[in-house]
Amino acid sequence: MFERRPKKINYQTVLRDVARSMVRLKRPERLLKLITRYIDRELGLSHTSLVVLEETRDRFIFVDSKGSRRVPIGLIKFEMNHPLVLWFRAEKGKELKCEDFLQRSLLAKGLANGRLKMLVPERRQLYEKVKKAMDDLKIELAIPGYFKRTLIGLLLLGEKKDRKPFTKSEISFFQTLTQDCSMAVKTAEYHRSLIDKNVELERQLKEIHNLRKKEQETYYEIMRSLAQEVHAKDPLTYGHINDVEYLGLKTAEELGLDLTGRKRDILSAGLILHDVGKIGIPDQVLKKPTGLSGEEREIMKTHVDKGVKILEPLTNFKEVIEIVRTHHENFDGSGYPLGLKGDAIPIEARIVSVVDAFHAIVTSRCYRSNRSVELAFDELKKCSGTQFDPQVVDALIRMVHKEKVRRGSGFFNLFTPS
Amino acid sequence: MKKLLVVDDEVEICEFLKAFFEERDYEVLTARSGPEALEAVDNFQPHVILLDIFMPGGLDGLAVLKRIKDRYPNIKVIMVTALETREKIEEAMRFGADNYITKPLSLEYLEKDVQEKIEVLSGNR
Ligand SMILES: [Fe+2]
């Protein structure tokens, strides 16, 4: 009753298992080894081998082989003119009706019974060569794997233990398996190449980004020292450019401006770099303490455009360039170069304008005294609403008062030239 | 009988080639190292030797080739190796190798080449 039967393949189960593995496995080599091991274990053929196209070298090599008559890995290759490769690459042999596989027993029968005698000699020769190639490697069944009509691999199977021929259902099982394998291998290869490309692209972008960032940082540093140089050369401005930055940021805080993220850096850079274009103004104009002629005043005005040009390479700081461009605009529209009015002028530029004037007055030799801060306030108030944004003027005055209370007289030392 | 000696440190390769050539009516002996190969040459007197270059144990294929050719210049030696550098090939040729085949190899070519060596030998006799 419990008679032992030869193990039968439950094709559907196997296929499902294999399909599942294909999804799970990202490395096609492992999948192929899994397949050969599976067939070897379940069927115990004299050998189960897989050859795969090495695209870069135009040859097929053994990637795996199991069984007693297995082929050592790395020993044998199939050139593109190998009979089996020729057979499956060329027009498939209609005569034997083995379009998608080659079975040695069928081939031998065909050659023996003379049915192939009517073939043209080259065709018959190919049959003979194929038969010999299969004999050489003890191949009973050869199944091709195609991807987009290109032969990419072969499943080569030796004899069954009982030497019985493969059944139709077995052959169609192997065909499905080989086709799925080819697909999985190609898909995995494609994904891998895609991932590789992506990784490479990302690496390059990051490198460019880092380079640009470093470049920009360096550039910013150069600009900063340039600005300080300009600041020091200008007879109307003394003290340190960093004081202007400090006053500006404090005023912005007083105004309740959003200074999160890059916004703080942008304002900071605007405060420091607004006059960097003065580097292009001749010394005799720049250093003249008072009484510029009309022509000289026009030359002076060009520091805005010059600043914009100098800063143009700072692509990450487009907003900074806008601040530089508009820091001589007046609140009532009477400024230069565009004659912008009110809110049309960036708030950062309005701050720069007020803070720069304040800093110039309190540090100027002409006004240098204990009363210089009060004098500066008067001056700002006088121009509030015309040259300056009244809100910014108020904020600066409030802020300075608060700082005075917090720090005492020490605060004013900030503005005295060293 | 045609006598062939296969020298390779990999047992799988030795066994495969032994089975392949035995089916083609060769008497085949295998050796897994340089010293083993030299001993086999003395005792077995093969017509053709398939000789791997890379073998562990100090005596590599080129050294073995040189000794064999010094003593038995008539034995045909075909180098079969995964190594394919110009220097190795030139060295092997200088030591008198009769051919140089790189792995992976074409089985058809190998069979033909061994057969040709045998034919040359019988023609000389
Ligand atoms: Fe300016």
Contents of the next structure:
Amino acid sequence: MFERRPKKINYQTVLRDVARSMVRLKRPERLLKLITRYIDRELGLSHTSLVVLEETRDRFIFVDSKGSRRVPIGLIKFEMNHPLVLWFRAEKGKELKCEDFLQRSLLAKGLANGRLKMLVPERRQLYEKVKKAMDDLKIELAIPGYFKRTLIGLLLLGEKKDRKPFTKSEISFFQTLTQDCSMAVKTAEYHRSLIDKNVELERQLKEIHNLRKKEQETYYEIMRSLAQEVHAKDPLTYGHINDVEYLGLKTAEELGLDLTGRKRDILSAGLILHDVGKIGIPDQVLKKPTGLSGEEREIMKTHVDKGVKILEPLTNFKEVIEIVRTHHENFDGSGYPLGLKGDAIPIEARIVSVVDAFHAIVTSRCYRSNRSVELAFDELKKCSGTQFDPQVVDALIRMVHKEKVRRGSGFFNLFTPS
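In place of the form predicted in complex with its partner chain, the structure of the form predicted on its own is requested.
Partners and other molecules have been left off, which leaves just the chain.
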């Protein structure tokens, strides 16, 4: 008379708590283990086990098992041809009226009283195999969990320690619990799949970025070679772009511009590639030893647009394209092709304009011999404020004087042919 009465359970409260846990827990394995422990502790069964679909290996595995007759979860797996899996994946046994669960006592009763003798042999064999599997694992009640008609898991329950049958409310509770667990497992799988896909997408985007970067670098080197080729046509201007690049970077430093990282690369590329469009100018115009006619000057002006089109694939160097587009704009707005004025012209383009003109004056060309550095200074000062930015002109002159002091008179030999 002192036997302990079974604890009365508020199933709605339990289900509500499980739902809350599903939201909090990122790993469904923890939730499933909490559920098996709860059932084992509160309902007093011989064992409680949860089996979940492992899609990557096309089988079902035990995630947890509790109780005196618990299953050794590391040793037992349910392949897709396991009787219990076939039972719930196939059309349910309507003869036993247990479409949403399977109870061993009902199955045994059906086999014993001959109700199933009318079934085809293959179907009867399945019933017998299911009964044997439940006997072997001491399973009294099996509850399936589905997600969109796909069997996701099974809740396998041993008999009650008091040998009483499961009530309808208990079975209903287990069904709801199992279905909620299936939803949690599938949601977690989708979440992990999404994370994996995002990681893979990031990897692919990085790979594309690296390939694109390599492509851009290769294209840039080709453009540099084309720029060299423009001046290689005339031995007197060979090496022009290297000198212009050097002078432009030193002038920018004298101006106090920030040349760290990408900013230096942009200016350097602009200095190297500013005349790349001349590759499309006919030699009879490009190398003409006398002054150009009006028509020839218009042809020469097209090298700006040609350069812009050549460089359009350099999407990572849009600023370089703008330097090429504007390096013939004049400070007073009289230049081409846009008629920009003052600070509307990129500072890099203003630097290109000054150092390109300086280098053209102090080096020999097909139409004249080189002139002195001092004469070049006079020419730049004369056009300061009209063609050239005065601050850039002053900075170049200061820089050249400093370089002369630092490197000696040999610095000027840099601009004369050997």
